[in-house]
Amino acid sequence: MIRTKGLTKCFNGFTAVKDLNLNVRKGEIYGFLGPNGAGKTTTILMLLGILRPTKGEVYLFEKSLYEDYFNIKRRIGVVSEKQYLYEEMTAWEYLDFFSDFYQVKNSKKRIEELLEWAGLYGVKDKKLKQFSRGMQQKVGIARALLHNPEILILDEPISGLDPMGIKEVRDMIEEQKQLGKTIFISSHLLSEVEKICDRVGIVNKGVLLAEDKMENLKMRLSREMEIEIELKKITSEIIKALSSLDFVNKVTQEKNLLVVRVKTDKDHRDEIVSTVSSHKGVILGLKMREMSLEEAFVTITHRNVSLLAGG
């Protein structure tokens, strides 16, 4: 649905985005992640045709953006980081204004549906300047959905929101995925985006460092991971047997748990279960302790970029 090839943007000798190759699939939530200044907004402006790339191509719906620019743009909904709302308008007036702009059929019914969906119908006649940051963000999402776009591009959609606002916007995004929309989210709030994205691309200093499913990304970046085993009874024989396995780096005991630190060359859980069972251990629970997205990002941008090149 969204694809870029060698996308590059330079400003007076400064390269904001360099040789960017993205591939966003139909119906997925794709997280485009990186710190402030990484090139995320510049990329979005090129995806929308607001900025022309210095070189490279943007493809939407398998067409070059400039091949059928206006028809392609009609199939996209956008929520920018800064909402630029017409604050003297009411919520209804604002959506009604844009429904004319988008030439929305049965606009009154559509506005009612979106205000109900966003939980704002009860304040439809209230001026936008009186809305909280979270309410304004929901109005912006409703406006982006007026014309029922196939692609939804969200630039920092949860930035500046309180925990309740973050959850409400997150739920709204997940609902749109269930309706079959392709959603591209740019954000620096990694922990929140991790909860909803099918895949992520991590960018820093204009360069895409990784693009993958979260579980694959974590596996590629971490040289080891921890497996937590809850046992009915822990014995020194079980600890010794696990420690002797060539893929085990360390075994530690935490009350009734054993934490086994293993190499990430493959999934070793079957071998661990077999070893424990052969020493008369009864496993009550087993789970993997995964690296967080923040930890993955730090690893990518500061320490082990070379791991990705070989991954």
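Not measured: the values here are computed from a predicted model. Residue numbers count along the first chain shown, from 1. Here the rigid core means the biggest group of C-alpha atoms that line up within 1.5 Å when the two forms are laid on top of each other. Compared with the form predicted together with the partner chain:
- A movement of the C-alpha atom of Tyr59 falling short of 2 angstroms is seen between the two forms when the two forms are aligned on their rigid core.
- With the core held fixed, the Cα of Leu45 is displaced between the two forms by less than 2 Å.
- If you fit the rigid core between the two forms, you'll see the Cα of Lys126 move by 2 angstroms or more.
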Contents of the next structure:
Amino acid sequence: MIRTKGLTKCFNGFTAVKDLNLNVRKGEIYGFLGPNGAGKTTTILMLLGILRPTKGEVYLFEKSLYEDYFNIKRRIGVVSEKQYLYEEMTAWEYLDFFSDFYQVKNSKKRIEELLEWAGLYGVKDKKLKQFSRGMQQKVGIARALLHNPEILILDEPISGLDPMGIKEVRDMIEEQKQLGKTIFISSHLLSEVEKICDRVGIVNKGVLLAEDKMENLKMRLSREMEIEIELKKITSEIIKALSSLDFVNKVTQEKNLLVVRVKTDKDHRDEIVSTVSSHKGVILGLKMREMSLEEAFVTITHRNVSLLAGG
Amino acid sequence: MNIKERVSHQINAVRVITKRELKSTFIYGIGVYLAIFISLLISSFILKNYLDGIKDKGMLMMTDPLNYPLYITALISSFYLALMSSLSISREKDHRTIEVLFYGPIDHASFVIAKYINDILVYLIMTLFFLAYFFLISFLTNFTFSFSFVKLIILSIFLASCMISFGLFLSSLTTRIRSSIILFLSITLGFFAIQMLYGILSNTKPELLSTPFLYLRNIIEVFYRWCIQWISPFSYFDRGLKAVSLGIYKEYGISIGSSLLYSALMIIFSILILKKKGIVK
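Could you switch over to the form predicted together with the partner chain, since the one displayed so far is the form predicted alone?
After this comes the whole thing, all chains and molecules, with the earlier chain placed first.
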């Protein structure tokens, strides 16, 4: 549904997006992750034809955007981080304007439905400048859904929202997925995206570092795993013995806990338990701590870019 | 996509944006009413002077007494519209509302044309107010409507078109409201100053001017004839007024034609610049 080929954007010698090859399949939720300034919004603006790529091509619905510009645009809905509303308008007037713009049939009914859905029907005649950030976000989402688009592009849709707002947006995304929509979400709030995305692409400094299913990506990223061992008594022999194991990278003591960093090539718990037992250690508990995507992402972008750049 | 389908999408975008802009101008804004009020107030002062003259001397030596007040009215309202046009694109860029529009089915040409059509419609609606005012004045004072008044009112639409398209052109160059205002005021005042200076120097006898002023006059004359005359929308206004007052049909036609050409070129340049510079702030 969304495909880019060698997409590149340079601004006065600075490369914001470099040779980006994306492939978002029909009906999936694709998370486009990266820290601020990674090139996510630039990519979205290129997908929408708002920014002209320096190099490369964008295909939406298997067509070049400029091949069928107006019809393609009518099949896309976009929600940005900030809504940039015509604030002198009321919620109803705003949606009415865009329903006219997208030539929505039975627009009155559709606007009513969306205002009800967003919980804004009661304030439909209130000016948008009087709306809170969350309410404005809902108006933006309603605007993006007005024409029932096949592709939904969400740029940082949950940034700045309260927990309730985040939940509502997440519910909306899942609802849209159930309706068969293809959803492209850019975000830096990884823990939120992790819960809803089918596939994820990680971008940093304009380069796509990885693109895979959530589980695979986590596996690739988590080359290290932490095992917490609760011991009755921690001795220096136990620490020494564990440190000497070839799959152990580091052993640290946190009160009565030993945190052992191990490689993720296989399950090493058996060997750890037998090593501790052979040094007369009594294990009270053992817990594996997998890196969340957020942790993994921080690792990628700030400490270990080479991990993914090398594949 | 075939051309027919494309044009139909463009027409829809122009229609919807124009509708919104008109609503915004007449329902949410007070600027247009203020411009009408100021235009008519100044016209009233001019007309009052005429009436005072009649009262003092018992007569007024003037063929079309309503023409000059109308010219001033058209000039002020066009100036207001040019200022509004110069803000229209940059305001949307500054507030980033243009980005939301461009998420949808719109292109640069439809956007600029919608802004232009809106401003022209605003001028036409303002003209209705002016006509009502001048009808009232004619009824109260016995100043008659002449054919040249009708010609001037028609011509003023084309001249307003020059001002509006010039404003749009300036607006396409900037991304902030403040820069647009500064650019518009400095350029229009610059044009106005050169035009005034040219008028003063060219009407002064050469023997009264010292050598540096003669050089200055020559330089300004060349600059005016070859550059300002064609770039400044004010000079289209002046040429038009001259054509109407002299009653030369050929000049009148040329004035309308050149205004149309000027407007078309300015709109095309605005579209190209907007495309080239992009809509992102």
